[in-house]
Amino acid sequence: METADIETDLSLFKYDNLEQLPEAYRGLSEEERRDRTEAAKDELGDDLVILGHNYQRREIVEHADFIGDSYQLSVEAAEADAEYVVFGGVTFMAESADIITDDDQTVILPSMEASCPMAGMAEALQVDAAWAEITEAAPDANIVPITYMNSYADLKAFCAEQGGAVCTSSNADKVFEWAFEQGDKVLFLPDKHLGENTAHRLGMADSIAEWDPWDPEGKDAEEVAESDIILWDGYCQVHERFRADHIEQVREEYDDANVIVHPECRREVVEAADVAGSTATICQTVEDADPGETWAIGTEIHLTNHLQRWHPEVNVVPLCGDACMDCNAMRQIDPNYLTWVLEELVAGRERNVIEVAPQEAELADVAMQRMLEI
């Protein structure tokens, strides 16, 4: 099947050139690994930039030249103009970096297994089939597809060709407003919780329907197409774990607790929190907090751990205590993988290169540029 006039494949099979960690690197001690990683960085110098997503563990971000959100990191890589971009993140992030960096920059993903589950919940092949059903059910409607940045390049390309755009958790409401200026309805994917929270923010909570590609007994296309906002049934496995009773518990434990959560959380969690925002917003909120304030953080546990180290004057606590878990996909960027790919670069060998096909990259870039123009 073709998506956006380009050949596509399931994400699990898209990068069959990625390699596993050699046996010789699996038993490195933390001290040895740190020393060898820094030595490789020194050898590569300005030819290298290392990106560390906020959800990466300490042993990765301590070597990163830039730490932050996925798209922000890709922009930093493009501006750095380094020959090699090593992305401590997941596959779709490395794809975005490859799309917006120059052709003479090589993007490397240290681990072959760092693939975001939420991005995999909206494969372009599935979206093709759903798009055909929904548009057939509403032939007179102009449906504008919007995909969250947390999606694969072929899905971004699909949205571009169908007149849609990309959004981030920070600008989803603005992109939704733009989409309704272009057409009658929005298909938002893959994160239904971000979509629902955005609809509420725009006062369109009564205009939502959910498309479940996994349930043959679910709502039919005609019923779904009656709504103005169609949400794909995808979600972040980390953020969906948070519950409103976690907020109740943290307020009982800390009388003065402030709660900030990511908008990928369930609607009832966002409603119960004091603030909802992207990881950049979460970081800025803690940075701006007064000494002694308590902030409970509803996002991936490693960012909470970073904020505790970076801002010891603020009482930063995980929203769900010991129940908070890390992102399994981010966890695949084992620090030993970082040492390996860097030492291979020193030796003149490129491992685990992420390269988006030219036509797919061109279309995906159109979708991202539309976001920036809004």
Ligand code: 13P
The other form holds:
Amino acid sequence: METADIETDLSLFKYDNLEQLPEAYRGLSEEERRDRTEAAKDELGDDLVILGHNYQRREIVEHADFIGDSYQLSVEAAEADAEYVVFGGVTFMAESADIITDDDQTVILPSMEASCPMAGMAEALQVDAAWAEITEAAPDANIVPITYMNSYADLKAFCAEQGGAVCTSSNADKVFEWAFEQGDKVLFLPDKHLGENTAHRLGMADSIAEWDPWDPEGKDAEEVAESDIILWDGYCQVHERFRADHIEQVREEYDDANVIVHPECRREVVEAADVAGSTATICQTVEDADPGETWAIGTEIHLTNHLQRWHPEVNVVPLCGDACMDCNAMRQIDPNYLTWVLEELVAGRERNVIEVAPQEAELADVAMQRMLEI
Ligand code: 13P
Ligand code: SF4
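Previous: the form predicted on its own; requested now: the form predicted in complex with 1,3-dihydroxyacetonephosphate:
Next comes the full complex, this chain leading.
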């Protein structure tokens, strides 16, 4: 199998109140860091909840009160009544938690550098311009915008204003169905692969068009307006890496290998896999597997590593071997940062607070609540 040789860095920092880790926290041993993190957690007690996305490092998820996919964590955030919600995840997840929690709760992202490159691929200004062009080209159509959770609050607010909603990888088909009850076309942002895979699940693959905001030749409003589903040309670099021939190779290497991939993978990969689903579905599938079964996992490498640790009775293998990537945004949540923000809270200081502007938060909440109610 190939080895990982590409180190991409597409991070777009959303927040500029970037606070660097103090020198004293840089050289902690794993044992000291773990003990201090747990001591700070004990001290904060019910005032604190730590949410950890499935892609976070082992040293983060082992301290989390809840581990899950984007949808589950948004539900946990909505239900949390702790004063502090510390989010092991990326900026758009912490923003969504801030939107969905009460005003007197504070959401903290241990490192502000954890920005998902895909979320940065659909800027609200770009989307406004595209919306104006597409709606002008289809004046009689009722287009419903849906944004993937992996987007910033201003885009969620835009979708709410235009009658749309948010979805995650675990409910995209349901939200699309809802959208087609509200209108007759969907503009889906920013992940074209999740959009295409959802269109296939709904049997609508013959009416898809792509909108490439960066290529003047790649967008023809008249043409795209003829399709029922218009896909923004965004993608996740971690999931685009998987190819159908990785599936062939893994099936050659392991007898009876089962393959599960995330729906952010390309269409041909999802088509060739046995199962496609959110990170929660991936976890559940491995949990339900019989001892001795082989499952090849097509998603971010930390989750594959967790599944190997959590289910030693199952043969869990990464779908493209050493070439499987970690997410460079998720990786920014260094465990030393977690210790630091917790000890600062114990000392009465709030670091790296994620606070969405109130007007934007109010609107984005409408789009999030629509999703939670669907
Ligand atoms: P899930 O919603 O499946 O957890 O995925 C989030 C994500 O960022 C995938 O790249
Ligand atoms: Fe974003 Fe991809 Fe990382 Fe998920 S894995 S947070 S979509 S860059």
